[in-house]
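In the block that follows, a single chain appears as structure tokens, in the form predicted alone.
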Amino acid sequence: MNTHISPAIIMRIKEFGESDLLVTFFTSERGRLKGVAKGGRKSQKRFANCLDLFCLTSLEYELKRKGDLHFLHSCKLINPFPGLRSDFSSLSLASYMIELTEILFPLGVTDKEMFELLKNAFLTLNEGGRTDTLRILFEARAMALGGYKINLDKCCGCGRPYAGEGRVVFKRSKGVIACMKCEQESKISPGLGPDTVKALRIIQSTPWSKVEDSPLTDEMISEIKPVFKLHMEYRIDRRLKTAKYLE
């Protein structure tokens, strides 16, 4: 039997047959997976209180040689993150984080840093972190890990390196910045101040543990939000379904 035990975040749960559950979960070792919990809707011993949305569990599952579905044997609860369900804004942001993770990391694509990002973001949100700041931190880091990092090094027009002085313009079609001599600010090309660019550069390349307390001002948040709305919709070619609950 090819059985593994690893920490896993429960992403989605669906009733499957008369008593089973179809579970989507995210692990650090094998990325996002799907599995069937036989008798999961009735078992109080093998799956007691741990197959709930957003829970961090120690999950025992059997790898299948063919197909996408695995067999879930048992699990133990590590952290239920009750704060994620404490109010609508926290619940909506947690759901948004799950949806973005699913889009950026298809089934079976492994990324330990993404697992740690999702886990630590849930920890911070569970403790009552500011949702608008958490959303920006998560979006920027997740997009970077998914291969969609915004290039902040130089102007895409003239090629001049950005030295951290003056405002720049975000170009969504290229995922880069342009200087004010080459481009003008507009709704589809929003501007960023030098402090915002500096903060964004750090967020994109630094682990969560070092940026979760980043001093993002209201001005930085107001500049970054439209940039990532444009960047994400263009790069992943869709608007997240859960985004409407965060407006």
Second form
Amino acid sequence: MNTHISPAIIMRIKEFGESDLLVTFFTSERGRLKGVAKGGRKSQKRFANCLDLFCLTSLEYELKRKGDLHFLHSCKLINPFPGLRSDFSSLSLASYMIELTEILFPLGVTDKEMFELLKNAFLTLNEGGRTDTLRILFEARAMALGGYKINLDKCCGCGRPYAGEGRVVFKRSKGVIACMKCEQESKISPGLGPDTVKALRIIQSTPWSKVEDSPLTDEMISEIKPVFKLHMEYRIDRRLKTAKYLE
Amino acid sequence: MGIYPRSLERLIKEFSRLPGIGQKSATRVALYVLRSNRELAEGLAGSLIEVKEKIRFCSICFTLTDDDPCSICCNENRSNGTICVVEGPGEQLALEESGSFKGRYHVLHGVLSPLDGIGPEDLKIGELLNRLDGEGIREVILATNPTTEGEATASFLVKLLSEKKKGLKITRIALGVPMGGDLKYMDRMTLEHALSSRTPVTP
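Return one more block: the form predicted together with its partner chain, after the form predicted alone shown previously.
What follows is the entire complex, opening with the chain shown before.
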């Protein structure tokens, strides 16, 4: 038997036929997968109340030899994250996190750290964490895990290593920083203060559990926001459709 | 070119466009229509055209109806002052079939779902707010499904409704163990809801 039991976060659910559900879920062992839950809409035992959006479940599924669709046997609810459904801003941010994960991690691309990031982000959001801070922490870490980390080590113009002296500007075309001698601040090259660069370094490379305690000031948030907006639009080549609900 | 005559091929193709009907089912239905008498085909075709021409949204509650306003909004025997908010016409029909609610309805036509690109402006929320004063509403029952999106929509409505009309009674349908359910298979959240909304039992 090719059956696996794994913690999974439910990313999308779609009605499939008369009583089945088409489920997209994210696992730590196999990344994002798609599966069919036979009788999932009516089941009171195998899938009772656990195939719901954003829920963390223990999912038993069978790997398919051909095609993308797996067969879901049963699941058990671990955490429904009730805080995510308590208001529209939490629902929107959770949806945004899911959409970004889908873009950065196509079907079957495995990353345990991304699973942990998504899980911990949902846990923090569930507990009522500040949505603007959470969004930045998630974007920075997810982009880094997806291979789009902003290089904050040296100036892209003169090559001088950056050790926290003065402001820098972000260059979206290269995903790097440049010192003020080489570049000017503008709308497409927003500036970052030394403390912001330091904080960004930490959140890009530190797992979530340690980052959530490190405070980002309002000033840092206002500096990082436009940087990630430009960085993500340039790297992903589109604007996330859930982003408009966060504004 | 297919194995069936062109007109039959076209009918199969049209049937297979319907949800839940694949190529095989579409062929079976098409062959059945072909074998049946003319009356069935005419009745089916007539109903399809009629439904598209006549069915529209009720201008008050936004359910599907032949006549505007719908029979529920026109019914003077139903109690005014209470609106039950549902996701879609299917949910309204289920509540009507239960016969346990005698007030008015409001159909949202969906739930908030950022992943599917559905925001507050895509639902009939503004129309609900307009009804509050116009109809002298005293209670709003939120009967969206207890899914993540349904719950978020209910929370969103609670905030909007309470801001719009002070003193308005806002209630949520009870959540918990369903009839015929088994506690062994219930999840933590359902049991929490069931226990927190327990009701006193009198002999």
